[in-house]
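Shown here is one chain on its own, the form predicted on its own, set out as structure tokens.
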Amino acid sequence: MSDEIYIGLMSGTSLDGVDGVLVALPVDGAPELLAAAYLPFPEVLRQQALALQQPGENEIHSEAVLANALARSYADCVQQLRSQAPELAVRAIGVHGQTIRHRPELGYTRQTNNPALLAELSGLDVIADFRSRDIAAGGQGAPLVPAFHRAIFGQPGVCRVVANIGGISNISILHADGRTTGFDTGPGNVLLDAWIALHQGKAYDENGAWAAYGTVIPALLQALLAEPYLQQPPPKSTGRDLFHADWLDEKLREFPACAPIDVQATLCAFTATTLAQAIARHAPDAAGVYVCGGGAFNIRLMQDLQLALRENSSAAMVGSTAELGVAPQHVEALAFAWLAQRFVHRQPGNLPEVTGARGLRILGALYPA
């Protein structure tokens, strides 16, 4: 069967914008990237999404307004992608939506979106709401990318870890014997972004430059590492519902005299250490750790991750997924194009051994053009 053309869209926990890819996918094959686009979110949209991370007044209205704004941003990204290859017929769009609540222990997750409006604006079939079916089957609904990581990054006889560092960090462990496991390890950039926004008015710490001038506070790092979630066995997933500014403020009450720059350095080490401890515990034979997401561009974080792996008795080499042929900023959008194709062909997209679901499930819901 010839390749099919899909669009994948991803806007993650970092709330920076939407990444989009136009990709050729053979059935059960590796993707060929045809075009890519990135649209930063307007600040008003970002603030609307941040406000919905916590309970507030008139949430139903606020979410509906945000959903419409997101759909229009997604449609603009689709238009940019199609303008780069207007001759190609797109089979469907796979879109994740914007997570505002993730409570699998209560049986729900919420990815804000208006896929009906996106279908109307784009004139294309839209596949959305990928997490709900896995949760309905008793799973965590996350992470959903390990099956895709296995398909494109797996190598028989070699254990690899793919670490996605967005707002939240998760790992896919591609075991040498063909098994695939994975889970959310803890915060990625979410606390780093919140702290630098508070103290320097910046959306993120570019290249980890601010953290690089700070000094890690060992006692604070240990207090952060005492979070019970980090010791829970997988399957598990998390989000802003746990790791948010109030959580950090509670930890900092015992450290009132810490310089903000040193807190930033400690938060960077915290993300790196939670990843390294999870890898050392669950993938001690990993030959390499390949990072995707925004964290791959944080030089200090990548250095801290390599150091933390050594400190946790792991010899794994740290690089980015670019070394495996896929740019770090494209991996998740590609994954949702791949999941859309799985839906179209009625193939399962989850891995029960990752999410804890009762079995394989077809993920997503169709909004026809």
Ligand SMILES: Nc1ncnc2c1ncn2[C@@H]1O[C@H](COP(=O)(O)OP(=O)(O)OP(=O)(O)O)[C@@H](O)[C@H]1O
Contents of the next structure:
Amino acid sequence: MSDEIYIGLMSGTSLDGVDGVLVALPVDGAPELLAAAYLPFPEVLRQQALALQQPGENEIHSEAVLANALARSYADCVQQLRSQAPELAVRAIGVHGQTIRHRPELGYTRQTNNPALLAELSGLDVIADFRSRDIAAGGQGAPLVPAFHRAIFGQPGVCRVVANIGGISNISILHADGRTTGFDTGPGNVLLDAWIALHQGKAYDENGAWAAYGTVIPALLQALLAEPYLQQPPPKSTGRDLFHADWLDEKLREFPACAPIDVQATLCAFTATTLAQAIARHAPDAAGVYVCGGGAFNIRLMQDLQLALRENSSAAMVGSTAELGVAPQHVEALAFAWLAQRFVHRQPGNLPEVTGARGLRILGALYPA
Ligand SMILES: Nc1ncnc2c1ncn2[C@@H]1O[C@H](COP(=O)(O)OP(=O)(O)OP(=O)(O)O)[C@@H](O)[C@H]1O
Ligand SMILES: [Mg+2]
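In place of the form predicted on its own, output the structure of the form predicted in complex with this ligand.
Full assembly next; the chain just shown is listed first.
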């Protein structure tokens, strides 16, 4: 592989917006970030995407309309990136798309997007639909980022965990002996965002400031932790299909008198504990846990994670991926630039030991410029 320039676009389960990076990917050594952009989704787009998480009427039409709106958002993000470095020739865009259903047990996952429109608007090769091939090979189609985490954050002889706290949380375990494993641990910000939206009318709890003044409700925390998904052995992946507002309502039915602020604090502890239990169980020798994704900015959540690791007898120190040289909000978008490069060079992008697929597979589909 030569030193090439790619664009990576990630919009995840939080439905907050699209993170984009323009990056030089060298043969050996670290990726060089050349430009970054973040475009929040317009509220109407967010609502359309949310509506499609549940079965509803006239879904084929709604999905197609959403796909076009997303492609236009992605194209705007590409435009912003390219305006920061107009002289650079971009090899291809790697775009994740917006997950509206993730049902690997039924043999499908849907990352809505209109890559043909994005190719038309950007004039660039677009690589999209990275997850389907892994599922076709019997895998979960997720998480796909561990191979990239290994490539940029791995250190021989040291066990490191990279924890991406987006809407859902996933961990990559970069074992000391060179093996890489990983899975979705459970919720990230998705329940936190839903709860503060309901009670404070805010999209998210900035820096965890609201949760910081709440008190964890131990019985509620235990009820949340009873979710069977959390005890399932990997490979496993999840999404809004399981962890949604109705799931939380159901659990809260037995706790009608709780103060909303205490529920927020408990949800923070829930995300932190699910991560810590997974790490203690599957990476007992982890020296460090490096957090990326928007959760890295939630101070209360980061404190809870350190606490929960100690409670689960893990000596791992918690930091963000910034300590390893990559800002937390750029990691996932970089991963999709990297996966696009893998596709362009017909290199596999999945790790069968992570996803459970029958073997290594080339991930993605090309929409030529
Ligand atoms: N300053 C902040 N304080 C607290 N939480 C924050 C802050 N900034 C971002 N977040 C949280 O991070 C979320 C967005 O994170 P991110 O973009 O990594 O997730 P995502 O789009 O769901 O991606 P994925 O699930 O694919 O990893 C927001 O919805 C919010 O909950
Ligand atoms: Mg996001």
